[in-house]
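Single chain ahead, by itself, as structure tokens, in the form predicted on its own.
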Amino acid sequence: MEIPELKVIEILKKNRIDLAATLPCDRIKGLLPLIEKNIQTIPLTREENGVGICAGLYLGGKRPVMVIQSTGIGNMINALGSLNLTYDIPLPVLASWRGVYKEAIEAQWQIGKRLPAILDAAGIRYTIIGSKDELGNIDIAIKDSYNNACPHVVLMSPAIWEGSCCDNPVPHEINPRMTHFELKSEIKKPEMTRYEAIKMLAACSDDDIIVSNLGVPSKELYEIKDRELNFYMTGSMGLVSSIGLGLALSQDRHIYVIDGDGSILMNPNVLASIGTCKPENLTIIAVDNAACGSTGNQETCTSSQIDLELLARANGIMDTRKVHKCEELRNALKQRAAFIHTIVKPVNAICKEIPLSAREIKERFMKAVGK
């Protein structure tokens, strides 16, 4: 008797999937350990973060897949639309479809039953796998995603795994360890603008990759120094560091990410992923003006409560710097610190719109990195 979990692994390998971003579900508890044994795996803390990581992996030349519970698709809809559909970035998603087949948990019913209609309305392709005899359609869905540069969701019924003899995963006990944390952190009055900080980065970047947050930061970078190795975000706020992480895991070049306080606070999950993966070729420039600069300078909680450098340290990113002056930023960039908390004035430079479509940004970027 063919084991359905092994069939899925066979299909993933056949399609040259080289990395899986995963979140758990009770119905696929036999599949997930097999994926981890056969394919490099990134455990996620939130699905939307995984969309960004997988986008960066693809831009850097990898072929990722996401394996999640279907409830998480609700967290991904905007990212799949404003990132994958907008830039033509493929992403096959294998989703354990809850809420429909023998579902006892009432909270799963509402979204589960409506998922096909939700995906239809969002313009996202999907395939329903109702039994183990239909597993071959996963192969078709993955090929469609990569051949047509689009997301494709596979809704996998729990009926597929009934009677499977796969072993259940062995529980992981917490790793005993000593944590020593010592940091004197002082936020001073800002002395530079974001434009000046980006100008310093552009002068130090050489042939490194720069991924820029959406809105004004991307427009400022474009005006200061447009180059094919710049990847400009146009949507999906909160995912710029996720994309940077995916690129760092797929490229030998150094990756600089221009992120912001509002964006990081929208997706702090990415800091946990970076702290876990610890790529040596990734630098996050956390530009902190205590405001959502691109939407009218609305105040964020970094103005009086949150210290982003401490937040990064708490997530395991220990190589951090705090800078207030251009010269301090220059030194931190030369040292290629993992996280540079960059304190700036809440000032936006007057810049023109970037005269490139999202697809043009992606295509010239991938050509520049040789993918």
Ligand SMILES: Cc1ncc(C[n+]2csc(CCOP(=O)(O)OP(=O)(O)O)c2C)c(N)n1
Contents of the next structure:
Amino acid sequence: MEIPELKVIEILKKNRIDLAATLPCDRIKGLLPLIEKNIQTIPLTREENGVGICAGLYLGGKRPVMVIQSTGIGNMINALGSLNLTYDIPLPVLASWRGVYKEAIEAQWQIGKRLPAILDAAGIRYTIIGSKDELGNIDIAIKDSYNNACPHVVLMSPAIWEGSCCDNPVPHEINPRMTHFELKSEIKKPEMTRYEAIKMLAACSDDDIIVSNLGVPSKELYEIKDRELNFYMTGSMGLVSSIGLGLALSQDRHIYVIDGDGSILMNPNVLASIGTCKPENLTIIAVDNAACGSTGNQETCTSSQIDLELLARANGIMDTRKVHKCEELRNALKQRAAFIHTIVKPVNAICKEIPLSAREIKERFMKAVGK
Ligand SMILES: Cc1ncc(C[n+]2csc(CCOP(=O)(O)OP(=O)(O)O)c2C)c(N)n1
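Please could you give me the other form, the form predicted together with the ligand, since above is the form predicted on its own?
Full complex below, order starting with the chain above.
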């Protein structure tokens, strides 16, 4: 008898899938350890973050897949629309479909039964796999995603795995450890503007990749120095560092990310992912103006309460700096620190719209990185 979990692995391998971003579901607890054994795996803490990481991996030349519980699609819709559908970025998503087949958990019912309609309305392709006899359709869905550069969700019924003899994972115990934390972190009155900080980055970046945050930062970078190795975000708030991480894991070049305090606070999950993966070729420039600058400088809680450098350290990113002056930023960039907390004034330069479509941004970027 064919073991369904092994069949899925065979399909992933046949399609040259080289990385899986995963978040568990009880129904696929037999599949997940097999994926980890066969394919490089990134464990996620929130699915939307995985969409950004996988987009970066694809832009850098890899062929990722996401393996999640279907509830997580609710956390991904904006990203799938504003990133994958907008830039034509493929992403096969294998989702354990909860809420319909023999579902005892009431919390799964409402969204679970409406998922096909939700995906339809969002313009996201999907395939339903009701039994192990239909597993071959995963192959078709992955090919559709990569050949047509679009996301494709596979809703996998729990019926597929019934009676399967795959082992349960061995539980991991917490690692006993001691953390001795000492950091004097002083946030002073800002002296630079974001525009000046980006100008410094543009002057230091040579053949490196720059991924810039949505809104004003991307427009400022475009005006300061447009180049093919710039990847401009136009939406998907919170995912710029996720894309940077995916690129760092798929490219030899150094990756600089221009992120913002509002955006990092929307997706602090990315800090956990960076702290786990620890790529040496990634620098996050956390431009902290204590405001949602692009939407009118509304205050964020970095103004008095959260210190982003401490947040990065708490997530395992240890090579951090705090900078207030252009010269300090130049040094931190030269040292390629992992996380540069860059304190700036809440000032937006008046810049024009970027005259490139999302597809043009993606295509010239991928050509420039050789993909
Ligand atoms: C999910 C979502 N919510 C809200 C917005 C609106 N929005 C666009 S940019 C932005 C502020 C970003 O602030 P920050 O990351 O601090 O960067 P800054 O503009 O200050 O450089 C907001 C709230 C959005 N695009 N997406």
